[in-house]
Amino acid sequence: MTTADIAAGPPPRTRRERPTLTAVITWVAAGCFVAVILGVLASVVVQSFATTWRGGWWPAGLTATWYGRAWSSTGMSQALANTAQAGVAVVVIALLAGVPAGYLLARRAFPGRSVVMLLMLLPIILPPMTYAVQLAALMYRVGLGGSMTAVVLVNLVPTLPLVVLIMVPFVEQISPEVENAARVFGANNLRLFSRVLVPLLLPGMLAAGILVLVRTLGAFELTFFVSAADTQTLVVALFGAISDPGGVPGPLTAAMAVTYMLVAVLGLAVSLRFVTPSQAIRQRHR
């Protein structure tokens, strides 16, 4: 420490912002919030290991057997098998039909695409059970009611408009002078796509990837009005046992629910291995 220094004293203190009234709203609103998200989920967990609770705070006691009787004797099994199967096609089939429809939206100017933009928006916003009672009688009407690929088919109503909305932005900050260039060296449409496009398309596609994914996996009411026994998938099963007349046991029905949270999870955090958000985002922004 020099004599300037000496002489200068200490530095001034910063002084620490005080939080705002609003900001004391938003955090406390926000910790009350997340306290009772975690609350009903604590409680579902407790519920699906309880032998009895007839009230209190606390079961009479715990046990795991519910799992293997929702396993067993649900039909949860199959109903997981047909969750899995349903969610990679429905995903396949959008991407591959989404992502051409997206680049052609938003590199061909034509009558109407504004209208089209707006008819693909319907199926997004509207509730899906204002159509799923027409897309069921047609897929009966075609003999594919009951099937998985009935299931596939209406889960794709909403889910390919969404996957097309969502390229349109990614394309056009592409610049077509990349295409350009790539046409310069001989490159054909095929090889345009998938070795210039697909590449810088990418992080869009997994973004799209992981809305369609989470939206079928908690897609009810179309898979509802379609699914079979051996087609429904788990949250259609789950509804099956809450609604059985014959009076399944809470704590089954908790552990089905358990299974359907943890399923819905691990799906979402595979599929942000591969892209976060803010990934996505900048590449928008390059």
Contents of the next structure:
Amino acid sequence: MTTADIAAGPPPRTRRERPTLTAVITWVAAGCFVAVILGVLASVVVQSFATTWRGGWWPAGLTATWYGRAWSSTGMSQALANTAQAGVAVVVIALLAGVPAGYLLARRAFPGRSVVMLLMLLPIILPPMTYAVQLAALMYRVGLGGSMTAVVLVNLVPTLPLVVLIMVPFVEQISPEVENAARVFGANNLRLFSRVLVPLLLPGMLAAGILVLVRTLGAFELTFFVSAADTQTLVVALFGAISDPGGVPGPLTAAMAVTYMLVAVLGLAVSLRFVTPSQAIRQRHR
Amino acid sequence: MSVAEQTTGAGTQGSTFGSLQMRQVSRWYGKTAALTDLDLELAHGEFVALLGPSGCGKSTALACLAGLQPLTTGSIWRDGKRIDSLPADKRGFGMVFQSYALFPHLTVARNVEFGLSMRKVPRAERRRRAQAALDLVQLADHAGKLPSQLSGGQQQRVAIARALAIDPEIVLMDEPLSNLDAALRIEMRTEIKRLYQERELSVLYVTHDQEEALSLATRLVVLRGGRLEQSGTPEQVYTQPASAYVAGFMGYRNMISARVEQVESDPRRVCVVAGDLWLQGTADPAAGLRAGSEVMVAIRPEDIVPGRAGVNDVPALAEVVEYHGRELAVRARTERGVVLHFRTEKPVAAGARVTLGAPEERVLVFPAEGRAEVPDDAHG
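We have the form predicted alone; now please give the form predicted in complex with its partner chain.
Up next: the whole complex, starting with the chain shown before.
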């Protein structure tokens, strides 16, 4: 340190704080966790490009042909289309029904309200396996078994309550006086909804939509029991390939898994692009 | 022609409004009555203040009028047309809410334009009128901001601009100043009075603050338990409260339980006793007081005069002296423990002996009522 520095005033603090033991343990544990996940992901990606890989650190040779085979032979394009279709349908229906339901539940006091809220929680916290089979049986009984409608319907069972529960606090956050003001200044029900409530609820609706999409993409048990070969989603197709006793080659399933991951990540990335709540609000009134 | 068009048309011309009446309006929540048989009139150009403690039904009355709550019984009339079955969005009132109730997702300008865009006013005119309304409340520079970027006082001015932008003939205000701090409240009060005078509005103003009501209103309506207790000019209500309840609300800080000793030949003159306090007071002959009646005596602190006044003199001990700038507020106690509050410009020290008196026309005597019914500001 020069004399000029001292003359200029107190020296800036350059000494770094020593990390505490807790911090070190936390960082090491977090590092291990991330490393394991990345390792598993990397092995799947590598395997999907392998010609053969029997033990050892690296496969014998690399090839991109598994992706082509996965696409052509296992009905992957069909499964992809089904996944998109089911995802969009479930999100749209869950929001259309769940937002008004959430509004009513937040605004109206009625006897048994807390019981309704509790019942809403059930399909969300119960493992889907506990009711998937019965639900599938019901679908076959009413003649919907194997259809796309059935896939959408069973996926609505856990996701619709999810939307309702997410929306309730978002609605409660809007002051009833704001709604009163809209009415007094001339807004009928439709305009109240479209000009005031929807813009204010948009962040909540986007968040709910994303969670519903993620849940539908990953819903294995529910979809598995009601879908047929031509209505199965990507996860179900993946499971079918892995559990095929005929022995689908490992790299082929790995290629399918990578495709599934890409779809999920892409869907999430696109959704998160829109869901930052502050951004969502700001876009409304440039 | 639809009702909507009628209301919109009326809302843009001004000066067609004659009077607004609530007739025998009651509003029940389950088994409790918030309003009972309320008759209320707002004539063109009036500034009526609905005054009372919280729970007296004043906000309910306003909500019924605005169409935000249904009536249980009774009717609402505007210039001979019954409007109580019209939905809120068809009544065409301007309204200012206690919590401002601005639309948080809209800019200040869009907030002010809201009523106009609901009325399908063309965009250019909408802009012009919103701008004019914002000029009126001196917020033109903030048109592009969001409500959350403004201070409380600015937000309330936006709310007022929003109400005025639609050129309403009637403006309803629901405790618009109660969320503001003391200094801002006084400033905004003057602002509201200025707008009322400049725009020749008719205003119905709900408040629990007697000072606000007295300074703004041309007529005061005091509510009690959902019923009308007294209605009159601010001066009438202030100097001649109709009951101990109203007196308690109007700054009569000395509320003393007493007993009538004697009613004089002039039935307005009564002599009452409370402890060692013998007072000549004034009562409404209609109250039917007689010797032995339990009464409540109301005296304003500024009506009690220290030093021998010649009437109602009583010796007392000054206990607490508060300095209020121009004058002192003193709490004194008579020998037998009656507490008296008074104000004086002369120096008084705590512990000093004083003689207090009050002119008999300023000692108001009311029939006693349950103590619990006297309004309690703590709930206000």
